[in-house]
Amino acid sequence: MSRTPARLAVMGAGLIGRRHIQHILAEPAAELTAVVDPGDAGREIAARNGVPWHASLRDLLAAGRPDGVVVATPNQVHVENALEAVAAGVPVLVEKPIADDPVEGERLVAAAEAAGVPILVGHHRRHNPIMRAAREIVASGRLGRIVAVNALFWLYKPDDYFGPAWRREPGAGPVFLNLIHDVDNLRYLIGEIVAVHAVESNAVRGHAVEETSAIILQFASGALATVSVCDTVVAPWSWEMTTGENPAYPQADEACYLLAGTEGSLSLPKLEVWSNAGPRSWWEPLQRARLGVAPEDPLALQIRHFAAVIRGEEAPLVSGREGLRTLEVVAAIKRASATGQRVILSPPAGS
């Protein structure tokens, strides 16, 4: 049965905003109706794609209400922009992080829940077929009880990346900008994180922001994860460099996550399951099975999902509340690094 495409506006004409625009244009379930950005770049992109340009969301809403808004503006204004859409009753897909800090994130989530307006958070990797297959493997019990996890974000950000001053300042390091995706992945696969330890260093570049962090995550299930983050090493072990999800990064045939269970273990993104053919023992041979999945762009799948949420056909995969919980974990990691103390997280709202 044919459906009327969801009419979507995109706020922000930066790199991620442009990618959202491309995916909306290519998605039959969605239609690009406007670009909202105060700069010339937004005006040019709107003209190039034959849609109206607006300098602000207020101007957009005055001209006509879209079915949904993608908020791809700078992190500092995510809450302000999303609150304006919520006040107008317009569903929102807001890029990660949902907010600069959990207090502001809670303000946004509470407002959306009170208004009954859906908020989706742009942790797009949950839409990746690799993640969905891994979650099914874990849920099936094939690995037994997950006990230990090892996750790596290791790569080298070149010197020109740090040209803009904000990238050398607190809040712009790999923990907030990059690890937040990995934390969300691990929550999706393993469950809630209840406590964290962390230390960090800036020994190589000496910027005010961290470049290396070593983290221990404790899950409600009892599983423990060791997570190592570094953006100043030449290495292939990160989601960016191993999955091929973003063609901007060269792909390496390596693993970035290892999940260890009492019956078997799993590597991602290869989706290799290791187990004993006979009795479980370090004396017994290991067998390896690799699960193949058809690659799909998770950003494209996320736009399709947003359209389905707007039509009332699906619930948000990454709700505002879910995005907020991931932000709370990352904030706890930074707090543990600053204090040298283990940080215990409060139970999620509604648990």
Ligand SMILES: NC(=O)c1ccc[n+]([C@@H]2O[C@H](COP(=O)([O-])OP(=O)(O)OC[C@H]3O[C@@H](n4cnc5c(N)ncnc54)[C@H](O)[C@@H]3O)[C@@H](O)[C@H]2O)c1
Contents of the next structure:
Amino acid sequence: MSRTPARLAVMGAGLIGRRHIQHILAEPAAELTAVVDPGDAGREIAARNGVPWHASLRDLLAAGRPDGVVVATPNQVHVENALEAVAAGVPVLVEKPIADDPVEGERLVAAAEAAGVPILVGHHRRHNPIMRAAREIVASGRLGRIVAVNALFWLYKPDDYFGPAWRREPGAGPVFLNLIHDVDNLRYLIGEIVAVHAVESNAVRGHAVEETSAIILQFASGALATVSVCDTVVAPWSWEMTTGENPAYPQADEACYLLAGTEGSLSLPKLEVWSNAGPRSWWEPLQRARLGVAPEDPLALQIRHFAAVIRGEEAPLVSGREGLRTLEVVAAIKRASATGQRVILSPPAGS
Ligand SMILES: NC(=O)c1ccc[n+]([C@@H]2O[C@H](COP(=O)([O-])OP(=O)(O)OC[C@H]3O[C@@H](n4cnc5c(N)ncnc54)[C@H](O)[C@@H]3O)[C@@H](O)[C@H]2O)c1
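Now that the form predicted on its own has been shown, please provide the structure of the form predicted together with the named molecule.
Whole complex next, starting from this chain.
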């Protein structure tokens, strides 16, 4: 059945905004209607794709209302930009993090809920077929009860990455920029996080921002995760370097997450399930089964999903509230590192 494509505007035509534009152009269920970005690059991208250019969302809305807007602007203006769209009744896909602090994020989520306008947060990895399959394996009970998790974000960011001063400052480190994706993945797989411990270090580069963080996450289910983050080591064990999700990174045939349950364990992204054929015991041989999934680009799937949410056919996979909770966990990790104290998270609103 053919449908009228969802008319989407993209706000912020930078690194990720340009990728959203490509996926909208390639997606039959969506259509690019405008580019909003005060910079010259935004004007040029709009012209190249034959769509109107606007310097601000206000100008876009004055010219006509799109069916949805993708907010891919810097973190500091996500709330302001998304609130403006919500006030106009336009559904929003806002890039992660939903806000640069949880209080502001709550303001946005509350406004969207009150207005009944859907918000999606760009934690696109949940759309990756690897994540969907892993979640099904966990939910199937094949692993028994998940008790322990080990997750790694280890890679080397080259020296020129730290050229712009803001990347050396607090807030721009791998916990806030990168680990937020892994926290969202782990919440999607294991459930709510209720407390965190963390210690961080800048021992190698000596920048004001962290380069290493050792984290313990405590889940409502009782599961415990150890999570290790470091962007100053030459190593292949991260989502970025193992999944092939983003072709910009070389891919290693290695694991980045290990989930261990009372009946078996699972490694991601390979989706290998380890179990005993006979009785469960460390004396018994382990068998390994590898599940295959066809790769699909999660950013493309996220745009298709946004169109389906706009048509009222699907509920947001990563709602504003979900994106906010992931941000709250990351803020708690930073607080735990700063204070040396365990941080207990208050239950999510509505739970
Ligand atoms: N999901 C992911 O994997 C992923 C990857 C990269 C970035 N991001 C997120 O996407 C956002 C943008 O990151 P980026 O790397 O593309 O940044 P960028 O600096 O490359 O691009 C930001 C763009 O926004 C424009 N802009 C700034 N203020 C604006 C406004 N008020 N209205 C319209 N346009 C405005 C700038 O001119 C620039 O072109 C950040 O929140 C980042 O965290 C997400």
